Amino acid sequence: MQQDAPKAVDDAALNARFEARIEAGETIEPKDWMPERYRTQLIRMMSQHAHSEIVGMLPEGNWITRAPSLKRKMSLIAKVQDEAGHGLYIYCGTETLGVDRAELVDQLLTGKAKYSSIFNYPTLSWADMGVIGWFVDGAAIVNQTVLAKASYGPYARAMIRICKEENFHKKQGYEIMATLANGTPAQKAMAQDAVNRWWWPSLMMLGPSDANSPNTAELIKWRVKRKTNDELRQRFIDLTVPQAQAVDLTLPDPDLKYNEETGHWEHGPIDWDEFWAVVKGNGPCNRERLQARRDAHEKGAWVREAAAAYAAKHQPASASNAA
């Protein structure tokens, strides 16, 4: 036991120095010392974020061939490509913490790792492409603009570019919804139906209530997160209500009302039972989404093998050239 004492003292000193850096608002870089708990929390959070970007391609990719015009097809293809890039940025950032990307992907495919609950809902009409851009990407922006100030440098820097692209995605989605809302009665009804189906899941995607979020306090202490889930949810609601009013679409919450004293829109109760059911794998499309990723991973095995063979073939030449 006495032999362990010096290491414990060293760890305590390093931890105190780390906490002081966080308190001072400094950025933590990959080669800096960090508590193991900080590292594992970042890996969990960043990998889930990366998985969400990759799985999030599926509900939209399903509509590329059914988009109503060439312009819409091109825009949707570009958006899906952006989401793939976002996943890549974050996977790369996560690897700076000493974890291999193949391990992260395996955790997704086996169901060990989670991804955003929102992507386990079906896309039933073209209006869903609009509401995903407006609601889902809008909620993501609220969260990610704060993450751009996260204490871990690689994560924060990835968010800067991602937020710029997500902002374009939101505008694209809102423009689709505004066009439908101003179209024929059938088009407006389709837009309203999409709003009705996606509003509550979009509120849930910002995470469980603060009272039931076991990781929030620690992440805020380390300034990985700067706002709680409920604070982010409130910000999203306050931004979205006037946008809905502007295009004459109704948010499906009879309890929604403006509080003059607080300056915030108050919402009705969220069905957290539904949220936890989806998180635990019992949502409308959980199994479908994971199977689609597994199938893509298996069908892409030859690409990974070819890339590995190419790298192995050129490695000796690269080494000799460097010498």
Second form
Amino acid sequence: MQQDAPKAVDDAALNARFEARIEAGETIEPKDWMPERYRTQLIRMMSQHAHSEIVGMLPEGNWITRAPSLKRKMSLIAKVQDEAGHGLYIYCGTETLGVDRAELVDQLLTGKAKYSSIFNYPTLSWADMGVIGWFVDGAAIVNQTVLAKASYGPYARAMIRICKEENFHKKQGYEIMATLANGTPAQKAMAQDAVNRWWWPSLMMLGPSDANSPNTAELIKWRVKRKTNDELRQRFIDLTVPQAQAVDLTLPDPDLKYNEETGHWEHGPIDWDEFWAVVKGNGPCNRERLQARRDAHEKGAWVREAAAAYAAKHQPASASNAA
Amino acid sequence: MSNDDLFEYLLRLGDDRLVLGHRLSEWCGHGPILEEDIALANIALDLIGQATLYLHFAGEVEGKGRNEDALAYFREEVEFRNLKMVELPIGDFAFTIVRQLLFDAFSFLQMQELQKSANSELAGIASKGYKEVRYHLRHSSEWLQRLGDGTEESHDRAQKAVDDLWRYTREMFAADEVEERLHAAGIAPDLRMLEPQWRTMVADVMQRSTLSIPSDVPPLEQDERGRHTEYLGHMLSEMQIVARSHPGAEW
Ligand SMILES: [Fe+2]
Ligand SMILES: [Fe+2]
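Next up, the form predicted together with the partner chain. The previous block was the form predicted on its own.
Zooming out: every chain and molecule, the one shown earlier first.
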């Protein structure tokens, strides 16, 4: 751990100074003093985010071998590869808080750490590759654009870099949907079915409603979060409804209507029971996703051991002296 | 040299890379470390990208209106012209790395020569591929050294992969009349010249990896292009299912 100062240091003066820096909109860097609670909250959020990128590779990875054209196959591989890069980048950012990647991965594999609920839904047709880019990356952008202004420097910088790629993923996903929506009747039906299956889980992905989000107030105070879950969800809906209309796909919410006064689209009730069930491990694919990660980790153990053994044997003399 | 020869040859170049790229992409999300998920996906992307160029050119040479997707998604397994080695299932990470090394070394020499091809379009595609393959070869060589000279387990796994794959290697150099005519026309390299160079390159990496090349493995019979293992059909049935379920559809 990075923090070797005694706990007593966590005193009122340092705290007051930290709060003042946050207040003034300053960026907190790894070497700066920070309250332990700020550190642990960030580790929790950032590692959850990194795990989501990694687990998120699985539902889309499921269609790489079946992509219907070479161009689509390549763009899907590239997208899933980008998500791996995001995961890696955010793990590195989290390590600046004094925790290492192996420990974080262990938390994922033992089920201690969470990842985004959305990736516990199955991908059942090629259209899911379109709708995930459009909805899931779209919702991620809404969330991450705000996180790019987070108070913790390494997280904010990671978000800026990642958001560029997520924008590309979203465009690509929407383009897949537009192609299907303008395609054969079977393709159009495939696209509509994917929209029907992914719309509500995508709304849930932005997190529990503000009334049930215990961490929100504290995270907003520290400028880790800048907007509440409900605000983010509203923004996502407002952006997505006209996009669905443009390609003549119907969002599966009979209550969806435009409010002239507020300028927002109002949605019907979200099934939060489903959300909590998925979060607690009872979504359609929770077990499969975690098992796939555990399998990869266990099957890869001998490879990691070999790489470490080889590095130890072939370390240059100067480096081993220095260590 | 006829257009048929060139078409056949372009299918060989394209199919080797398409099938191997497809196999590599199966690792995506399941690699031993995150960095390898990324690296293997990169290589898969390069290979499928190269395949796209060769197959596109093949379609033009054939002149029957087939593009790269028609060739990739609407041919039967017996029409594929790839090496048997590249269609084998991915196996463990050692198998994947050994296969990559054997193919990368071959592809490196092939691309190096093809850059000088009398067919300028082919030379152009090869010179783009050559830059990529140099990186692939470095990746597979470095990993083979780690595995061969890592732990006892990794050494044994790597040696087993070498032993299992070795009998598939002769097919790379089985020059038939098509290759001979193309070589005579200055379009394709002389496979007989590439083979000793390939042996030297591979032997060097094996030696650095403390692995040995089996001396008593008889090569496979029927090792000409277009003969396959039973694995290719299953791979293609998965690869082609969506495209074939919607003939004529745009994606
Ligand atoms: Fe991402
Ligand atoms: Fe993304």
